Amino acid sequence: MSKGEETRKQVLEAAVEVAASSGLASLTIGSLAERTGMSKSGLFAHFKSKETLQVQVLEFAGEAFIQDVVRPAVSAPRGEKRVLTLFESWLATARDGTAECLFVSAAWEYDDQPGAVRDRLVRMHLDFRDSVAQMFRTGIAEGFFAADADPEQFAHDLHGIMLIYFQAHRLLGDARAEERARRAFSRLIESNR
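As in the form predicted alone, what structure would this chain adopt when taken alone?
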């Protein structure tokens, strides 16, 4: 990795942390310059605008989410094991990571804000939903789940479990949030056998 690429990576890591804690909309080239000790002009040379910065932060966090959640699942055997690996990886990321925090908060920030940031966020959510549905669809085809199970409904329900887990864990400080998420996931699996 070149020095410029390494600097860009460090800047994007800092930007993800800021956006995850303060919101993507609050992220500016000026606030990031302050956080990283870089000049505004140096950061502007990398990103050109606040909107470009925000989109690149989403993409950087999305790459981390794929690495931490999707790739382990795709590497697992097809069927129930793959879906379980997806859940466990997602749960660990939601519990310990910043990327999940960023995507949850950005969804609320940008749900009614037209533009490139919202468009990219929507595309990322749709792509992930489709990936979850496809993993489940493969499990149906291989006999792990009922032939009449609905992959899109499964993806929807799993996302609901993860959103309420995130809220219970992060906002409410519920010590039993993970236990409750695991029970809900088990029921979801059982209802699709």
Contents of the next structure:
2 protein chains.
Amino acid sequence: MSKGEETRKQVLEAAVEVAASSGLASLTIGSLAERTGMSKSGLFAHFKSKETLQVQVLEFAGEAFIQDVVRPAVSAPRGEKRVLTLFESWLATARDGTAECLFVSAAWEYDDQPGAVRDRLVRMHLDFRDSVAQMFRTGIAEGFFAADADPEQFAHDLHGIMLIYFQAHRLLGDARAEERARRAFSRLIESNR
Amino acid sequence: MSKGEETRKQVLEAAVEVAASSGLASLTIGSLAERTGMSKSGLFAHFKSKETLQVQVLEFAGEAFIQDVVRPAVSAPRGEKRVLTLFESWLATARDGTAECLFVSAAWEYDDQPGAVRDRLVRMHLDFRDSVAQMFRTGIAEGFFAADADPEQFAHDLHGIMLIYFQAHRLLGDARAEERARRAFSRLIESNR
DNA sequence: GCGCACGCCGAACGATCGTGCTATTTTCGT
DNA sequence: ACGAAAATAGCACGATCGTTCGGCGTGCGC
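I've shown you the form predicted alone. Could you give me the structure of the form predicted in complex with the DNA?
All chains and molecules follow, beginning with the one already shown.
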């Protein structure tokens, strides 16, 4: 890996942390430069614009999210076990990770602001939703879930469970958030069996 | 109503709109002044600081949210009808309104940023959650829902349904979002009956 | 090991940020 | 109607924003 590529990744790593707690829009070149010990212009040279930086941060976090959430699931046995693994790894990532935090906050920061960042964000959400639906669909084919269950609806509902868990956990500091998430998930699985 | 109070409300009205689409943190005195036809300093004088402005925006939107969502519910018959009315008015507000949009985005903007804004936001969320739980609890007492159903869990789950509806509707532009929300709600009610 | 591209820096730019001051105008109780 | 009080404007401040440019040093292909 060339020198430039290496520092670029270091910058993105720091940027994901900052963006996860302060929001993607409030990423500033200056604070990011200070945090990484670089000069503003030196850092800026790696990304031609702030928007490019934001998109790259999104992609960087996206890869981490796939590693942490999707990969454990797809390497689990097809069917119910896979969906359960998805839920558990997603929950763990939402509890401790930074990537999920970034996506969730960015989703509402950019839901009304057209541009490259929003476009990228929408595509990632749609891709992930399709992945979840596909895992569930496989579960139907294997006979774990009801034949007339709706995979898109399942992906939708599961995402809702994660969103409210995330809010209860991060904003409200609700100690019972995880318990509630598990209960909601159990009922979702049950009603699709 | 005194002159000052009147312009203050006009400013807050504009501020809610801006904050709903750009986020509460990116509210700027300058753009707000231009939007309302005032001078920066003239506008600023109404709020001693930007943080005060943000808190007041939050409270202003909170009153609107209560008017649009909670009030229709509490004026509906106790029990299942009330919970259903809550869902419908909440859904309508989430679809078209600005207040809900503000709360949702603010929830993630400030989930990691201590201060008066976050404190106020947390309190509003807790208050609302309690209101929802109480409506459900009344429904239990009236025999509409299962005696062993969990009101807090219901409020939690319902909020999750709204969050994912909001994301599907605003970010993804999913035309079937509302249909999915209704289906999820029906199943939530069913499993608590 | 030479040469050049690339990484990085310092300085500067116009703009805008939040927030003070000081006037000036407008409102409002008496 | 007058005077106090409130509302608003004008101006300026230091800071920080994203971005550009010219130069310096160093890593990397030949």
